[in-house]
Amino acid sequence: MKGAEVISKLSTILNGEELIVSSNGNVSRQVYHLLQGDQIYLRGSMGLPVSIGLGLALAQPNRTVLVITGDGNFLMGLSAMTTVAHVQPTNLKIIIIDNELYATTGGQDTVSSTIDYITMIQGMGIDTARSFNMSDDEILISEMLKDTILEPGLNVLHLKVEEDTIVLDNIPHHPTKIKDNFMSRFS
């Protein structure tokens, strides 16, 4: 399975009422084609989307905040991993659509390979933290995705995709108006 198709399988879970921020490349062009609603594209932050879920969770304490991001972007940004694990918030959701590449810049092979997520993230103290190979089987995949955004408290899934051969046309939205749509939904 790849990102798109996780991505697309969310749109089936998701109520419209979550506030999803997405790491920038191919990552927030699928979400901003394939799910409903004015959400955060970032773009040109790379390594910040765990760090500005966390923020948004903070303030927002009664959403339900879904982070998805690419391993790269993960990768780049992992010392937020540590003060989430400090704070805990529990509306924050984080899903890893890990190709093990940084698909957006070239292609070239991200270290995603040689790490074991679930230890790492166990070990800075999130114990739910659940790691699957999209090669798994597609009922339990959807579920895994379902308890990750349903079950009460943070929650972590990191998912082993196939890498992506779509390319997806580039948000069409400065970002000034990307933050400006967002926000009139606080209005």
Given for the second form:
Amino acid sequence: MKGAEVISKLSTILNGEELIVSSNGNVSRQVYHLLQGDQIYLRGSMGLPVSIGLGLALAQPNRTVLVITGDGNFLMGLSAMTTVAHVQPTNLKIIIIDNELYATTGGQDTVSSTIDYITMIQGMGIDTARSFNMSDDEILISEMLKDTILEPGLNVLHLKVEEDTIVLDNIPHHPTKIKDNFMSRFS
Amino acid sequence: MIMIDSADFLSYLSDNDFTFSTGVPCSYFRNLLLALEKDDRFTYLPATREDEAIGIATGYFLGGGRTFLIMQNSGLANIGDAITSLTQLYKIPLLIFVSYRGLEPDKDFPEHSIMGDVTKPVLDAYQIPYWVIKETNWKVVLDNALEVMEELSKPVCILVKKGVLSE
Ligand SMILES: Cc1ncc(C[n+]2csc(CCOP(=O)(O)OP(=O)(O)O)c2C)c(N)n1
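Switching forms now, from the form predicted on its own to the form predicted together with the partner chain, please provide the structure.
Entire complex below, previous chain first.
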């Protein structure tokens, strides 16, 4: 399964109230085009989606905050996960779309292929980490996405995916409009 | 030099609707951080990196809150992309306290000397308005800085020299 297909699947699980932060590059484009709502589509700040999600989860404790991040972004900001583990925000859900690539910049390798994500994340102190591997039955993905979003508590889902073949259009809004649209959801 | 009283300083921040803080310590903030960690009006979240702290503070703002940040000027070098491609781009107001290391009192600490020389040029390059506070003027300066932060909806920086917020 490809990253964009996983993100599409989320649209049937989300209720529209979730606050989403997506990592820069292809992932933000996919979240913008494939999921509903005005979300935080990051254009830059590679490595920071988890931190931004943590701050948002602390400011909005009654809303579910979902971070959707590529593996390159996740690894660049890896130490932010130790802070998340320390805080244990129960409304934060993190989905890692792991194509083992910096796909946005032309498909160069990340170091993801040698990492055991579950052991690493559990070692940080997050027990509720799940992983989907290429050899697993694809039917499992929907269940895992559902559990990650709907089960109470801090949940992390690591998904191995195939490289996307289609690059979606750029996000048409200036970042200040992305912010204003998002923040108007609270008023 | 006379030190700013940490209790007064925190009361000022509380009166200005700050309830949340994050950052990475510098010894220049030792007394302030001790008081901050004990003060139930605030949650202080220790970050692992200064750019992470900017990310957390940005998320907190997007969720409707206000954050003040604490970092060493060496941390200014770690936040370049977070400032330029996140907080300046999306227009995120933040109050950032930065220790001004590498000046005369740090003459035995060569690790700070170059960042001390370039602290103001770096802030100019990031297009961050900044002020230096003293015990005698800090309230007026902070009033002004907060006004600029709100009006421009961008990060502002307060430079803190040795002895101003800690012995
Ligand atoms: C600090 C920084 N370094 C490099 C880049 C260039 N860049 C943009 S997207 C990207 C790849 C992100 O990889 P990942 O999060 O795995 O997502 P994917 O592209 O695979 O969907 C890179 C390296 C950047 N935007 N910022």
